[in-house]
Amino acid sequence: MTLQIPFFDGRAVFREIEDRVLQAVQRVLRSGQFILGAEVLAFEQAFATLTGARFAIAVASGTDALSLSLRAAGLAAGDRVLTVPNTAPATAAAIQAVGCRPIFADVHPDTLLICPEHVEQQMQAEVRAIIPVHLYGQPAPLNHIIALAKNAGAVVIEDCSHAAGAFDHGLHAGRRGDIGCFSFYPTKPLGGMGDGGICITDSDHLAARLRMLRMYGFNEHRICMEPGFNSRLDELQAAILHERLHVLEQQQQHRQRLAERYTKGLQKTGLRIPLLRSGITHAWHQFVVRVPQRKQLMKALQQMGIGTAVHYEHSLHLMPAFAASNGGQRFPQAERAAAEVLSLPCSRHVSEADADQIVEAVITCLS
């Protein structure tokens, strides 16, 4: 069997709404107003109606939209401030970027979630924030960690980088938290192309100060108040991230049947399936299997034509970036998933018959 699927196909994404992108994109040209104009203005209002936010706030990137609500809520140089070991880098990268300390919590051994109940153990230090982490689509479990954060007088800021389109008993992702910040970096279930991020709240003072934080510290009198950033979506990826906001629910339902697929026929392989946590809706920005024999399995696939890849590879706690913070602290679970974790291919290239063939494959390569 020699297929040829690749693990992410950014021409096949444009493809799809090449026409509707083309024509955003030569109305901004035309526009000539290329920062904070209509586009983002409309985005902004188009993805706070899609979450059911009072506010969005477009930024330049999702590391920016952490940095900018770490800010936003007051956090200053030392703090310390709670997220996983299992995430991208960009993750204790924005932490780092406005002077505060990231500290881990392991994760939970099914859903590769947060902890709560590691996340009580480690609030014994003082902790100003807390960022779960909603890995690969899937809503990481708050009831417990927004009355832990409460009682410490912590905030919550949801990292839902992957979870565009993600539902927590109805509820859209980003909702429950303090803020909810978005990444849609060209892989992800809302991808530009290009870098984008926004931040979504129901609080009237997080929302002026995130507006006022992205671009210098302006008040309306373009009076610098305090040091800020200049960080800021442009027109062009506004304008292309709406045409994209009208197919998500579309290529989300997509990647549930492929999901689908994938669990049913890989039930009795031996590998660790995604468990769902109840309520939810999973974004499926990656479906993710474990598998002790990572490195034999990938080369075999990609022997036949199916790409593949790791999220993530490397535990945070253990970079050298990252590991002072933590004392030499151990992350069990969060490191035995970095040596077992595969994402199998999960986006709109991927056909249904594609999936089952690539369950096809990876029976044949276990067998």
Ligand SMILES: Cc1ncc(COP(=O)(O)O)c(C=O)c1O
Given for the second form:
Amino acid sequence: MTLQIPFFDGRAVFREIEDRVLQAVQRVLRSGQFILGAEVLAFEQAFATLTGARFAIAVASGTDALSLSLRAAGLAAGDRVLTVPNTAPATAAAIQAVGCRPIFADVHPDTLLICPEHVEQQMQAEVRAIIPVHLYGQPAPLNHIIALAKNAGAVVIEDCSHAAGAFDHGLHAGRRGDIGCFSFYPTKPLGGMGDGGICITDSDHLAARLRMLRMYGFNEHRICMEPGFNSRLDELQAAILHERLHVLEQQQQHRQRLAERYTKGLQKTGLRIPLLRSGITHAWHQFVVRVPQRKQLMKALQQMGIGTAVHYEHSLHLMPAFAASNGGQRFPQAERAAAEVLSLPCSRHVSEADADQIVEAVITCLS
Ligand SMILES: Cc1ncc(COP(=O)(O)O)c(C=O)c1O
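If the structure you just shared is the form predicted on its own, then what does the corresponding form predicted together with the ligand look like?
Below: every chain and molecule of the assembly, starting with the one above.
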């Protein structure tokens, strides 16, 4: 069988809301206001409504959202920040961008989410912030982690880059920690047509600091109060993201149906699928299976016209940029996951019939 199912199709994302995007772009261009105007404000308000947060502060990327959050929370150069090794390198790069030191905690073998027991062990290292990652769109378990952070006087900054539209017992991802950070990289559940990010918080203090830091450290009189960044979401991106926000839930439901088909269809293959926590709504940013013969399966699926991807192929603690702060510690669960995880196509351009064909193709390849 030869199919034509790419892993991701940016054109399909655009096609779905083409008229509305073109109108939004025209509206912005005709307004003559391109930076921090009515569109950003309206999008921030809409995002705050979606998540239930008191404040939403839009920034230039998900990486910046994390870096600015660490600075807003008072972290300084040399402070240790604990995160997971099986995340996008951006999580650790954001920590280093503000001079902090990324250290790691291993993940649970069934969910691939941060393991609270391992966080507890790692807290001995004077951790000033914890960044749990809601990997693939599944909210990570935070109860114990928040208690540990409180005890240690550390902040919790949730990396929600995969988790727009994800809920844990009715609470949107990003609402449990001090700040929740989202990426609008095009492939994300709420993807822009360019770069973007946003921070959510219920704290007046943190919201004010984030607004100040995203624009040179300006106070209301445009006096720089401390070293700041230039990290603003632009008006065009905000207008486009606002259009995408209208279809977020509908697209999440579509991915949910794909995930159900994959889960049911792949049950007998022996492939391992990350376990779902109870009480959560998964954003299904990625549908990930674990397969020891990953390379062969990827190649065989490619030959059948099915695109796949790996999130993530290398554990961060083994990368030269992050190895130094980690003192040679190993994280067996994350390392094993890195060798086995495989993401199947799971976005808007994939139909339910496509998902069935992908299941069939996987079964054929494995038999
Ligand atoms: C888990 C995670 N954190 C942070 C980021 C950084 O986001 P951005 O690419 O918008 O800077 C990404 C995006 O790749 C991500 O997947």
